[in-house]
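In the form predicted alone, a lone chain appears below as structure tokens.
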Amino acid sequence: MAGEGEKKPILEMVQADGADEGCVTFVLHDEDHTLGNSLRYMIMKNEDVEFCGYTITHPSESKINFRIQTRGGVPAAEILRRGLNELTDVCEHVLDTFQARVNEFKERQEQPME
């Protein structure tokens, strides 16, 4: 456990004992469904990857675990932040378009009417 100084870890990567770097679970805290579901639509669009998947330890816990195995030896942490990458540029893109379409919005309001 934490103390008072010390910070709570974001990210930890859980393997057992003479796993390959390609099966891996992470625990994500401080996360819930919103990354965990979009986060595994990213991943498995990867063809690299034969399973992903996540749960939720208990409701009153704010942390997921998210697991990956991939196919090819390929490793789990580079599929993850590849998706973590994948899923920043989507979320960007659909800000930038809101943006744009708001600003568009506004634009035709302050127009006169004819």
Contents of the next structure:
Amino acid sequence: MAGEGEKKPILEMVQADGADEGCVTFVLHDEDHTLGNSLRYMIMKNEDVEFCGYTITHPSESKINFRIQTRGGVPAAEILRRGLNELTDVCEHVLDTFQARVNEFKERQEQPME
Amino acid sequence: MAATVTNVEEIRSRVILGEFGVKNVHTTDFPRNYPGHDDSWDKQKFKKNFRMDIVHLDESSIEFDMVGIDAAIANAFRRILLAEVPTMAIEKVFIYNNTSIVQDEVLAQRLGLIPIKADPRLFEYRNDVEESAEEEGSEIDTIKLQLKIKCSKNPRASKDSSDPQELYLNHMVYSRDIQWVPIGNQADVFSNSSIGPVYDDILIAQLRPGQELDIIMHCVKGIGKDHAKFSPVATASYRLLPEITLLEPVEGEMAERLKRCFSRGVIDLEDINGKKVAKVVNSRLDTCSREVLRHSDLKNLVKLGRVRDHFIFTVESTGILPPEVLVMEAIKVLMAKCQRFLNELDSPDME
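Cool, the form predicted alone is there; where's the form predicted together with the partner chain?
Expanding to the full complex; the earlier chain stays at the top.
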């Protein structure tokens, strides 16, 4: 439990006793379906992942339990890191594409139609 | 799932609208789901298939297509637009005098919902909202607004008039009556016209002679998750591109009826050898009402579907930021979320 003055946790790792580091439940604080579902999609696209899913513990708690189980003992934290990096890459590409299209559209609007 | 080789592509890429339900709703293109398909994440493949098109763009709204991305990510952008792109809104209302019939708390609620034109990117979040309740905010996190207005009789009104517009002065309080009071160096940083209500004709209250309002308001930065007044969009939604396939030629009276089953402009009738033949010309316009499935003779002639990875986004801004900026901010918010956890994974506390 976080004491007075201690900063609120952002990420926690929960492991069952005796489980290897491939089976981990991450607790993502202050997140919901927005990050949960998009990250789950990116991680499920990974060949090394046996299972990935998340739950919202309770509507009045702003945190999600994010479960990762890997194949062949790959550390779940590495899978999570890769998923986050890949999601960032996707966002970057979407942002660049969108920006380019908006600029093209605005240029086209400035020129009168022929 | 009994997937035969013949309909695998359809299961993977289309949502099927049937008479009694919608089929193939979920994304299934994950590794090991389909033999012969490499569904693992491939950045280059994504970049090759991903495409965007702006269909419409003006000061308040944008429509664009986002093709080649999963619903999970498209939905994240939509959710962020609604609830997590920050804006400035009136958060604290100090009522020094309110003799109107609008109760203080109702008035404060109405004021809060007025969109305030101020670029939220130039402000910081105000921390410890509880503690600073009495404190003045600083120039980096607070905008101060004033509403001071008093209603009086119009001395020049004709005696037998019964029109309130003519009888009273200032009896309608509009958002244009709200004045910006710059704090610190705000007057220099922001040009004089840039801060204030987006629309100047929002009715706040009605007064009668002798009634007055004397109010100071503090605007702070916030997100829609906390209160809907912070939401930067009027609407942000997407739909999947409809796809209508005619399985057999449809002619004559049936073609006429088929045309009327869909939205205007979806089906066109072509004249071939004196016979009217139905043709799908623009399935994008369809509302996917499934009306055609109520006609027993037509329902087996068409296939209704939606393209799973073709999203038609519509974003309508409240006017605080241009719609294209909102979309870009939403994408950045998702990147910031990822970065927050990447930093945490790299921090020494994490084993």
